[in-house]
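Below, in structure tokens: the form predicted alone, a single chain.
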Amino acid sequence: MPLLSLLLACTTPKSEDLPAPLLVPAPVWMEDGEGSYTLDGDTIIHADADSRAVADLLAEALRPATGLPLEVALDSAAEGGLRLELDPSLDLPAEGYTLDVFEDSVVIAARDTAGLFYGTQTFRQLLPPEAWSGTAVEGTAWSVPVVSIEDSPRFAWRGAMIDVARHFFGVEEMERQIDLLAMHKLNRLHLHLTDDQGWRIEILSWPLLAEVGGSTQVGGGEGGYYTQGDYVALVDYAAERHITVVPEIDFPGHAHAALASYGELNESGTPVDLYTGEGVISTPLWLEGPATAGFVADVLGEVAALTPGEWIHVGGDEAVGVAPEDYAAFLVEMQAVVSAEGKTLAGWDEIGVVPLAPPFLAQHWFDEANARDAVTRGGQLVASPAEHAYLDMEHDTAADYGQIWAGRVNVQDAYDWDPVPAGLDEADVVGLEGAMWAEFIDSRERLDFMLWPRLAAHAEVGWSASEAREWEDFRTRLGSHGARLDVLDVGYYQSRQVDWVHP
């Protein structure tokens, strides 16, 4: 060997080869290389004006654990460091990205900011689990393996429904859950804002809905509600992380909290007593009441004005005591109100029997015949079949918490299914949601325990092509992913189906 080469070999350290990354959800294509890239005090995140927000979020996420300055510079063409490239001409699907790690730089490229954001989430998973810490971590090398990734989602709608009506969760807790959704590339947060036991959003034209209807919850207690300012802040926080909030105002059933707030919504003319029980009760809206149409228009109008997303969910489920013809006429009227506000109507699969005008979304939870009827009428489906996607169900026989009316839903049940029902086309289904009903969920600890890790399984079902998914591979990656959840202090259920790896 020539002397100069020998000297260089002796004085220049070789980049460490790190283990192949175990990512959740798995990317569409990944090729490992040799060596690694390490963040240090000189690392700069290069961006342009359009990608600056994504770069800032990445820097803010990594600074606490690493203690590194991670300056963001508006010079996306610069060499070295972390470079975010936003190029609408790239031949990538919506929300897709490429991520290339070299020994001297990292390049994340996408045609839209959502894809760029998801690329940064993958980059964060390439780092040691301690990188997810909110406080400084000493003695860790912030290295990622050399790798090339090309990635994009199967479905446009990848979400979670969280019921804040039965038990209320405030802005801080919901922001925490939004961060966890974003980590897993989930992009819809469906908020079940109203039900028999609680009304959780301020309506200025009908203030008693929140003041009275939001004053309690299942089992009693003080309840709570989002002011309009709270709701807007939550919507904005989600949007920064490329999550669209889908508000649900459940009509004509599950309306007891509204009927307890205003007597004119009842045929008797007087408010009913507040309800703090667990089950469904037969107190629907008085559909023939002279105040009802204006009430519905006011409520949906205010919620639509606060919601930049395309969809307003109107429930439509379990309308106990409502005649089918009255139910159908009411849903058609609600669709007209929602459409007049420039939004698209969504509802549970019971709406499939109604002659609604496309476009609309039917969320399949119970009756597949209703879901198929919705598709026949020109609607599309959001898949939330209870046997796979209802997260208030017990995990398994070892878990001591949850319901079992739809059976137990373990991690493999949450993973091994296809959102597209047999006989329907991929285009008939916009995506899926895990549904967290909160009759018994009254704390952060219980919310974490029931949501995670099953929502991580749903994230991969929504992101990855069905033919690319395999349970044994997923359970291995999920076991390592548990270390990230540990660092984030997520109280997830440690299923016996998974060999968990802890930091």
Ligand code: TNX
Contents of the next structure:
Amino acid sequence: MPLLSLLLACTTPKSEDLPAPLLVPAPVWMEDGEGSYTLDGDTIIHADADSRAVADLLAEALRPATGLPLEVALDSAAEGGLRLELDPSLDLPAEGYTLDVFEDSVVIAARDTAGLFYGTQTFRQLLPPEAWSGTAVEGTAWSVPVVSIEDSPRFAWRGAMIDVARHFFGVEEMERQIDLLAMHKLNRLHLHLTDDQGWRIEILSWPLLAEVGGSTQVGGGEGGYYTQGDYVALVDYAAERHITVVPEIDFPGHAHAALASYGELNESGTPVDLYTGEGVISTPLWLEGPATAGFVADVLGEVAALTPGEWIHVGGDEAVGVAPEDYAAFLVEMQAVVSAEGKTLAGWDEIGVVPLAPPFLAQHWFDEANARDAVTRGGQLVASPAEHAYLDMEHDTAADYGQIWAGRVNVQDAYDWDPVPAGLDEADVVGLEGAMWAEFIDSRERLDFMLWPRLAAHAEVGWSASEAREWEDFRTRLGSHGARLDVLDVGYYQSRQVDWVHP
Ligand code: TNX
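Now the other one: the form predicted together with this ligand, given that the block above is the form predicted alone.
Okay, now the whole complex, with that chain kicking things off.
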């Protein structure tokens, strides 16, 4: 045999070659090799004390579909199997990871547990889509292609806002969506907890907020609220998946549910009637009322105490009928309360006109001039421009569901934009957030339909470097990604812009 053929014969892998993986979001760098690695009954996940939680989540995620034991062993030096290496001295950005698949082992390495977690999410996408099933799947080889990946996010803030005020979604549904956010390497869940139509978090010092203000919703249904225990459970569930919950208490506008709960918050002395319409009425707080400042401080104090994350979102949008000087004075006071609780204030872009002290975050949704003002004052932006990021807008004319005041937002609109507005710097923008307003979203089906797949597009905008993003390429990968969402029973919108692959 000629030497070259002999060499080739010796290096030809025994394992099967698999197609290159189609990942969402796209990794920064990937090189595929030959051959594959297959999980089997003997596969062990090697971890250490600090990476154990990530290893356990991976094992729990894969056991139902594969039926494999996937034991987690605390012996990080061991060879073979799946190895999670946490090493703070690694030369990787925050939340970054490397993932190397060899024919006899898989190594995921990161300098922080978030990076390790994202490495495991990518690993799950290397497997056949059936691996995302919550029930046993027979007859599938649990193989992943030999590949080398180095990956890290563009932005630190990759979020989704869900409005649980207009229609309430309970802990179970929110945990399901948290799993989907984590799958896409999103790391902020902004909960819009209060609005005119509902108050959704228990406040012990003002119990009627939840009891009365949470007793209904748009359309007059029964509404609901998170007890403090529910909220803490959600925060913990999210944190295990490296998602920070950002609670929003929307003041001074959008306060009708609070005014419907307590007479003393109203100039008339009596509570207003609950509001269950779908239109934005944005009833403002009675700012000069004697009880109002104490009420606001009590609410923010309790919410801050329950929230380990750094940010408290105070709304600040659409303060219709509030004089600009009163609005500014109130926001400055809110920032003092939030700072005293050790937190950083976030608000919608209208807060950009207020002389707030940095650091603070302005969430750009409507008026870029406000956003630029905020940056001039030393604030940073969360980008949620309605024409790209509003998930309550209709997808397109074929899906006649949703609002259209900001136009229709199809998958390509959700994908083809840059969170850094022209003329601003990357450092002015912490990241982006898709915003799911829920005036018309009253069921899990509708939530899925409006969130997905547009939030997958936002996830890639937030994660992948702008020069690495290309719509045609994303469209192809998203088509395959649909098979994963199918297995997870996500009722996503099957946009005609994408050639969907079903399992
Ligand atoms: C504007 S965005 C609002 C919300 C509505 C949404 C509907 C923002 C800060 N305020 O109150 O739900 O439009 O698209």
